[in-house]
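Shown next as structure tokens: one chain only, the form predicted together with the partner chain.
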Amino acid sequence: MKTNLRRRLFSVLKHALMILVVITALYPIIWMMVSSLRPDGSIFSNPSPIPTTFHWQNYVYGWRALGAPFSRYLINSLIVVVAAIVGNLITCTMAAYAFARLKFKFQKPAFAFMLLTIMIPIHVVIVPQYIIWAQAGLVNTFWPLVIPKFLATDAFFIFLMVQFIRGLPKELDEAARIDGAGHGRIFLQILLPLMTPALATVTIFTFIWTWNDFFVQMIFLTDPKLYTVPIALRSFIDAQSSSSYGAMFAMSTISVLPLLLIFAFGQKYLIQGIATTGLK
């Protein structure tokens, strides 16, 4: 009896600290959003995270503030990350296919650089990759954000699928092989279709990393007709003098609802992506 006392006393002190937890890790973004709604006076005098006020003006004013409406970035945005996830799901399932069911020359260096330049950052390659691109005259393009996509450049999500296909049953390819399947038919027709979670996550991050990309996005798109959403966000700050608070809290929440969404749709494979791999 006692202990059973001790014990519901316990449960409850601990849904009480994560409750305190889960208002701090909510609040900010919750309050941000509220902002969104609020005049420009009352923001920051105003702590409340529910909203008392409506005023959508912030959100008509923010789609203007800049040199074209907010949708040219949304857009921008979407055919970048749009391009990023279909390179993505070809070359780096392609490549691992090829390490995870391949026998050949110089496979295990292969995928030990493979691995590698999972751990090499951006920065090291940055300056001459830029250099490659503003001598093919593609800067202030979205093609030096597109092509290594389609040139397997994410390492990350080659091993994570070289992992998937490792788990999946070799006799599967066996069976296929011995009624005359070639590689091709082997990869579309019988692993490909078995292979939807790994496409999955390799699909959500891609949205979620090319989304939030700031540094690669603000080296290559110098014209405002190409900004994407983070560079237009950067912009705002720039060039607004410090009263249009609600304006840019506008543009911030549209600016993550799209996270969001992949949030609310894809959390199953998030939550997986990240326990098996490590991905952030």
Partner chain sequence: MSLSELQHLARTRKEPRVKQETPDNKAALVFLAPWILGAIVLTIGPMVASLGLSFTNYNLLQSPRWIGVENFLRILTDTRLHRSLIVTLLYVVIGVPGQLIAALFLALILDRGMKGLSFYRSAFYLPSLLGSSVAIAVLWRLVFGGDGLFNTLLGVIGITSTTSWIGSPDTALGTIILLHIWTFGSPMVIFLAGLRQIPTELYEAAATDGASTWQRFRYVTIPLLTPIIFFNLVLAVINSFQAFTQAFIVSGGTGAPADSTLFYTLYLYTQGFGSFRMGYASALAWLLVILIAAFTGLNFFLSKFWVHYED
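Swap state to the form predicted on its own from the form predicted together with the partner chain:
If you are looking for partners or other molecules, they are not here, because only the chain is given.
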């Protein structure tokens, strides 16, 4: 009797703590959405997440406050995100197959060096990268944001898919090789269809990280016509004598919706992909 009571009490406390953590984590997002419906003068004086006013003018004003429809910045971000996803899916999967299934000279040192690049902060390499792209005349274009994705520069995704491929039975490769299949056919027709959870995980992470990227995009994009969503949102404070926080929160709310949608529809593959790659 006492044991059951303790278990119930522990379960109640555990769920109460989890609910508190969720509320704490979601409060900034809820407050931002509610503040997007408040006049600028009452945003920071009211910390309540409960809406009391519905100032829809923030959305109307914010949509064209930067001299162009906000849809332009959404499209720019979408172009960069789609290109980054395609690049990572193509090159990272090929590199992962090479590390997981092929045997070549200096394979282990190359894999170790690839893993070491994960620990290098972007601030260390951004200056050399900028010099290279400037000498190539590609600064203020989308190319510096896209081309590296087609060169398998995201070591984390390579490692993730290497772990996934290593979990697939090698008997599949051997059976295909007996039927005369080469590495290309084994990769495209045997392994790739089985890598759906890992591919979905790479897609979701690439979407979120690229969509939210501010530092790299700010370095390479200076033309307002090429601004992506993070840079455009920053312009609500930079480009105006009096900052329009209501309009900025309104456009921030719109920019968060794609992230919520892709996570809502892809969370099953995301959890499955991480769980089956040894990242437990």
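Positions refer to the first chain, counted from 1. Quick caveat: nothing in here was measured; it's all calculated off a predicted structure. In this text, rigid core is short for the largest set of C-alphas that superpose within 1.5 Å between two forms.
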| Comparing between these two forms on the rigid core, is the C-alpha shift at residue 43 2 Å or larger? | yes
| task | Superpose the two forms on their rigid core, then report whether the C-alpha of residue 56 is displaced by 2 angstroms or more between these two forms. | result | yes
| query | Cα of residue 257 displaced 2 Å or more between these two forms, core superposed? | reply | no
